[in-house]
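Starting off, we have a lone chain in the form predicted on its own, written out as structure tokens.
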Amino acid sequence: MSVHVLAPGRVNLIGEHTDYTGGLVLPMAIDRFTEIRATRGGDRVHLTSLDEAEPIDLPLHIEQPNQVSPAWGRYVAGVMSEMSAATGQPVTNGLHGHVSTDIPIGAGLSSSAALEVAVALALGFEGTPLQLAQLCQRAEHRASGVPSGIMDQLAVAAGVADHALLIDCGDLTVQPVPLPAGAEIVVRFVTHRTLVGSPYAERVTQCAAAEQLIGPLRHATEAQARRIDDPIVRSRALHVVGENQRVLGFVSAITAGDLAAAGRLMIASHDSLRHQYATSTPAMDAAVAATCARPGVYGARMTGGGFGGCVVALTEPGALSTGWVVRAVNGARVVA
């Protein structure tokens, strides 16, 4: 039996390091997509890449996906594991085809996600995009080591074309935003990065300390964050509980058509993450500055994690000659 499966790249518009503590954030699933065209059966799963050199083809049980050779296989194992683990028992059907995909990889658009979303469906998975993004963020967990929270997964499995999504990672809503008319989001890669090796799990670590102290950052008060004693841990606090504010304000000013006061709070969000979280790089900060200079751009900002990767804008038509306009698309879908 042949399969296609589509699964959309991401980029978020604000909200930054704030998932993995049950805050808010505001991707939008992107028309870029990774692909599978397979044939389903047989005991292995072999798949090939013009991305990669080395194709995979791994045994339908994985004890341990991340040691699966090549690294780009470790995210179809840990999928295949968490499918197994989720029924209790190995997946039975394999496959056989080709990944083809215009996410940059390595630039903070969830590249990884969407493979993993797209393997789990070409697999044959069934249930809700909540259930398939939790499946995949313990996939990735497994696969890569970082502990990662699931605004990735859920903004590929259940993007809604011409809007974003605020998500709140706490008790895992999805409201579908409408994006304004008559303005552009654009992208730029900057770096290449990767999370693995970053110090995205210290991140992680500080924002679990801070809330040892204070209680959930998610309900916490910029107050409480200032009275933390350990100058690091206060900082990271104080983005984690600045940020779930800027992402509701840009919600209020873009809903209203102010796009000044939303490109003001994306500026306002990378500042705190260079500055307070400490994960913008120079590059990143001198692509952000140049790219607010230029006339017709209401703000800009990293997106994506950080160390690297690309910036976002939102801007009127027209406005940036280098980068790419994106637009939002529907989440994750088996197209035959």
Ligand code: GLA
Contents of the next structure:
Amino acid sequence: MSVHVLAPGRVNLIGEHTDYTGGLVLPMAIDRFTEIRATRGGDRVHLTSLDEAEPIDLPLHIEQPNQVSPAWGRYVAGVMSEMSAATGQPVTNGLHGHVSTDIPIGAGLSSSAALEVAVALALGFEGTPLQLAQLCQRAEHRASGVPSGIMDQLAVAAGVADHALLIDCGDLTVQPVPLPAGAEIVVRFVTHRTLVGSPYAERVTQCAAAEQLIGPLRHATEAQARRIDDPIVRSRALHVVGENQRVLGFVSAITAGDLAAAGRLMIASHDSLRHQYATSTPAMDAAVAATCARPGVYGARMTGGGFGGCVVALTEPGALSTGWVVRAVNGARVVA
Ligand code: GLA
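Now that you have shown the form predicted on its own, what about the form predicted together with this ligand?
The next block holds the full complex; its first chain is the one shown before.
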């Protein structure tokens, strides 16, 4: 039986490094896709990709997804392991086919989440978008060892055309928020990066340390965060507390059509990632500053896990000639 699956990438408009403390995020699925065309059946998963030198060829039962070679097969193996963990059985059918993508790989636009979600659907996953996202988040942990949050997989699985998604990562509710008419969202690629081996995991630990002191950051106040003695843990907590507020402010601003206010919140988010959360780089700071200096740009910020990647900007139509205008699209689906 042949199967054709599409899974979009995502860009996060605001709400960075809040998901793993049950905070608020505002991503949207974008019109860049990872696609799998394959035949279901057999007892191996064999996939080729034009973006990868080597194909992957895996048995249905895999002990250690994080040891698979070539490395892109780890995400596939992670999904297979999680699907069998969910049912107590190895995945029942193999897959033979091809993966293609126009999501830049390793650029902070969730190419790995799109691959995971596409593989799960190609293998026959059945369940809600939230269940799909949770399975793929666990697969990502198994594959990469990075203790990432739920945002990427949930945005990829649950995207809604023409809307951003206000996700409460505490209760995992997803509220579509209409994007403002008369504005563009533009993504500019700056540098490749990987979260594997980056300080991402250390940030997760620092937030846990803050929560030991003042309780869940989602419900903490700025005053509580300010009373943390350790200056590094304090600044991480201040970022998260402030960022959750900025997400709500951004949603109010775009709902009211106040794009200037929304843009200011994006700039404040970037400043906080730079100074309080220390996940930016000089190249990202320079790209954000250069983008914000252009006429017609309301605001811009680094998007995704950081240490490189892409800048996202909110602009008047046609304001930027570099980068690409992204549209919000529906989440991943089996096309045929
Ligand atoms: C990566 C992770 C997400 C999230 C962002 C930062 O994209 O996969 O879970 O933590 O970084 O907002």
